[in-house]
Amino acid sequence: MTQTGERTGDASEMARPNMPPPNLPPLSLHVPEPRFRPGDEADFSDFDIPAPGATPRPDESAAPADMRDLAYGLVRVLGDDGQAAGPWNPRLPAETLLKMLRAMALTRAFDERMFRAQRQGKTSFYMKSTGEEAVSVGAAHALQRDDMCFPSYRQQGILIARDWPIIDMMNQIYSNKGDRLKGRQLPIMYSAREAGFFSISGNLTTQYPQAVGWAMASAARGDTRIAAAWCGEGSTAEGDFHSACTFASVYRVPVILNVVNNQWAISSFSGFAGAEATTFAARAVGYGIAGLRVDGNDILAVHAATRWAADRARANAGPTLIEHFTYRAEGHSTSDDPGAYRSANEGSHWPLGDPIARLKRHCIAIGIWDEDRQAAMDRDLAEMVRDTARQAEKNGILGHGLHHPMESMFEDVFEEMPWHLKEQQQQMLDEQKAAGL
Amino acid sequence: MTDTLIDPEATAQMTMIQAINSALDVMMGRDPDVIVMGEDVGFFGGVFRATAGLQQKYGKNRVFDTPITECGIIGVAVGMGAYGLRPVPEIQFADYIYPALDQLVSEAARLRYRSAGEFIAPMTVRSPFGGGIFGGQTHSQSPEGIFTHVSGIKTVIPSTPYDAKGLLIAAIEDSDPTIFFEPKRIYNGPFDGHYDTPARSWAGHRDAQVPTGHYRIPLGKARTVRAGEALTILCYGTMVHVVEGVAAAMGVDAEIIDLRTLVPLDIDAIEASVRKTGRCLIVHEATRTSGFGAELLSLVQERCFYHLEAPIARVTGFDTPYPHSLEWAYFPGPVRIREAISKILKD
């Protein structure tokens, strides 16, 4: 019998002879909980937002140790007044601003149409990027077209910003006979080598070390191209994130590692990836690489940070980790109902606003745009997307038979089809024939 | 894709390690896209010396040490392949390839398929594997069955210095991702399973005379180690030598087939042999259940059923983790193989 056994007389404690002194509280497990759940009124009034222009902009070749504060701050350029302020203002020409505005609006219109197509049963699945358009479009405009992007599944804005034909994207979503990926991939898992858009995988964060490897190859070859990768904040918990950051640091790789912190990984809030303890940009500090934390709904800040990181990479000054602080305005996917786990008005109360509205306000404020032109553009884009969708549907929609030949299923597993796949291909054809199909 | 004629003047006596080193040297010399990386492979030349001298010769941009992160090594190699290089990453022991499984199975194996050929992963993953060295649980495993189960990956296992070089060159030149398992028990000499006799070296072995230049052994082609009529024995890696030793000691007229490549498999060689002999024994070090032997057994049963005169038999590692002190009871050595051959010939 131990002294702890005498403390409470509890049988389970009595069975443990080496209990600590009784003056310690029992241990407790902290399981994070988001601030707002369904039915709660979201309130971000205590949200600490640095003023636009308040964050210093270090030289692109600065040592990571000299810019640690940036990993805990928030680079912002666009103010509520629509003006661009501070050292991160990229001072883009009007033409670029309007091009980015159009690409974001097209991304949103595309998302709307494809989401509806899924609801109409024309395809099996879709994922919107609503509210996060600036993260993709801003970065795409700050990179060279031949820099290779290793996106996750929510960077369709890169393809659109790079003027990739949206009919090609739709063909992929419909898995029809025009689908270059031959109906093998789940909708939105695009691949567009010509657009510097790496094949998307369903496995999270695998593209992170791949981007690092691509950039290592470029460096080892004395090339001038760089790579960029994207993952969500939830996916930073994957082991691949760690190995990628380690490699990027060790070899001073010309790569930009983007973390799109949209606060939610399906139903898990960012606390389950570690957000209660620190920022995602601050992960960079531990690896000794440059870390920037950016207002992800401020496309000028995204553009400026990406350009800064790209310049840094091209100057052999090493990698940069950029956290884009944003909000996933809609459900995770067509298979998700966010009303089941988060407050319905979180999005509308989100303090960093909407990226398209903010750039529009800026363009109007500096006199290169107006509401009428915005309305006309939105109408034109919606019409163009609708017309293009009709075109794509002529190539077939999912389940309506206009797909690639069934025997193509066996191609591209290997460069040359080995005997066992040829046999299985023939077996399938024989089975279909026997069944009268 | 045929064997290059060997100029006898340009051959040298090599161990398997030296043959592998030579293959890497030849390929790095021929193709600037070939790069070598892994834990301890650079300055030090590898814990088994397989990459010795390469960094000095080709520079740190083409041969370099990596952090200890297998998922990183393979993930980075996938990216390098997408760029256009032909990476030859090393995983120090096959027992440590598991952290890289996601990158191998979900990425490397599927990249060509899922991108309809836009991106490929032309990498060759070298890794020492197999037991017989008192390696215990994590320096002895034979995980080939994990990879043969993955569509899109080729799996190659040499059993001699000559094959090791020719197959490794073929794997590096091949544009599909290839797992190249090197039986470390026979790195320095053939091993017939008699662990209590002095170790032999490759010196004087007919397959240790290796061309110093470029040649390749096509993937997917088995090697008939010994032609025979009494039974067919399918094996690969270290077990080729153990089987050879047992058959010689027993005076059995066995046809011994070294598969060399598991995927794609040389089904024609297997079928022809079993149809001739009517009996088939499968031998591998890996554990039994769902091991590659089960696939071999199924294929032989499906294709040679009416030629079989006895049940197809397997001698494999037991379905346990690889033990340390009990290694020689575990290892599918001469005692167990002899028993199996005797039984199959009696049936």
Second form
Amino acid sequence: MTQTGERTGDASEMARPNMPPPNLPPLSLHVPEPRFRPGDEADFSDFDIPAPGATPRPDESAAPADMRDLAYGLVRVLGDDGQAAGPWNPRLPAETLLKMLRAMALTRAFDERMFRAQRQGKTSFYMKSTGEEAVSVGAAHALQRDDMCFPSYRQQGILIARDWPIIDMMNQIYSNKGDRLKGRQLPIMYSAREAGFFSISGNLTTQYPQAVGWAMASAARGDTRIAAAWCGEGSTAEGDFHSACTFASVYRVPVILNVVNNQWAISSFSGFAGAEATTFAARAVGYGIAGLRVDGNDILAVHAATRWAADRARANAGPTLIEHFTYRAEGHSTSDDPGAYRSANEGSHWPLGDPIARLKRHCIAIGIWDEDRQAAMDRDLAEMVRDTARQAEKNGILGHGLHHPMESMFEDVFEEMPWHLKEQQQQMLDEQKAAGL
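Having seen the form predicted together with the partner chain, could you give me the form predicted on its own?
Shown next is a single chain and nothing more.
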């Protein structure tokens, strides 16, 4: 040190900023790109699809660290020959198999009728679940009736599998005078507490922390009911997803967190949500919870995985994250044109097939069903949905004017309406009367 307190040395060396090593290449940003675009020929021949039975089935109480590989594999039960095999085979009775087959077929018939209604201008909006019916129907049959479901907007199969009246669903879609929600929700955002079906929200993934909170309350009360939530793979980028996983992990919450990886969000492929780097089931690994990756077009695999996760939750062994590997066969909604961003033949080349066709093939293979009965069932369901739609349309459709009294906008917010809302309601009614409305 000098007398002035300064450091000795080469002043130019001290003043020189940190310089990068020479000859480094410039940085580049990776932008994910889907495998196929409009005009491309889809080819999934390089997919690694394990045979049914290749994935082991651990004990429901196994530690998450001991089952890490299940987040990267694929639980499958149904083979191409229609036979069920392996340790995940739930060995369901014939009655249950046929009930699930009917529920999936009814869900598809319902979707077709409501899609057509939107195209006819009878409602403003609709979202089909074509190709994903096994995800909701399989889970609904594996859960208890009083378990609470927190769905996204493509799980109408849960309500149908729980025998909820489809006329009630249609009334909600039309927002008509038969709509129990009084037109306060967008079409397809059902709410049916009696069916264990929590209100659907248009805001992505809000149902995840809601499901975790509901399940925490159930555990705190010493109840036996568990919760299950669903979201799309794109929604795993939302903060609510990660907040829910943190709480679920820390408190070992009795909840099943389902990620429906149908390969596409509204116009962007799953790579933008992280699919190029790893599986969505692998998100469970970082949180220290059980993770399963399941063939989402195999309803027996969906049922088995859901039952395993439900048994695990009821045994106080903690939550499970299930990735359902499936494919969105149709557009994201009636407002979407998938032909603008994906290969036109991509759906027909999807290697895991159609969930209804696969269960039908299984039922035929084991001798409890045949093609004639399938065709007759499809006709009967189509006619039933058509007749029910006609009944619902008598309650009103889009463009037929106001279906609910104006004063109803003040109702159902408080258990007892406070005085200031009563005054506002009366003021509105007085103004209506003065205007001759």
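Basically, rigid core = biggest C-alpha set you can superpose within 1.5 Å across the two forms. Please read all numbers here as calculations on a predicted model, not as lab measurements. Numbering follows the first chain given and starts at 1.
Rigid-body analysis of C-alpha superpositions between these two forms gives a rotation of the smaller part of 13 degrees. Taking the rigid core as reference, the CA displacement of Q426 between these two forms comes to 5.0 Å. Core-based superposition between these two forms puts the Cα shift at F414 at 3.7 Å.
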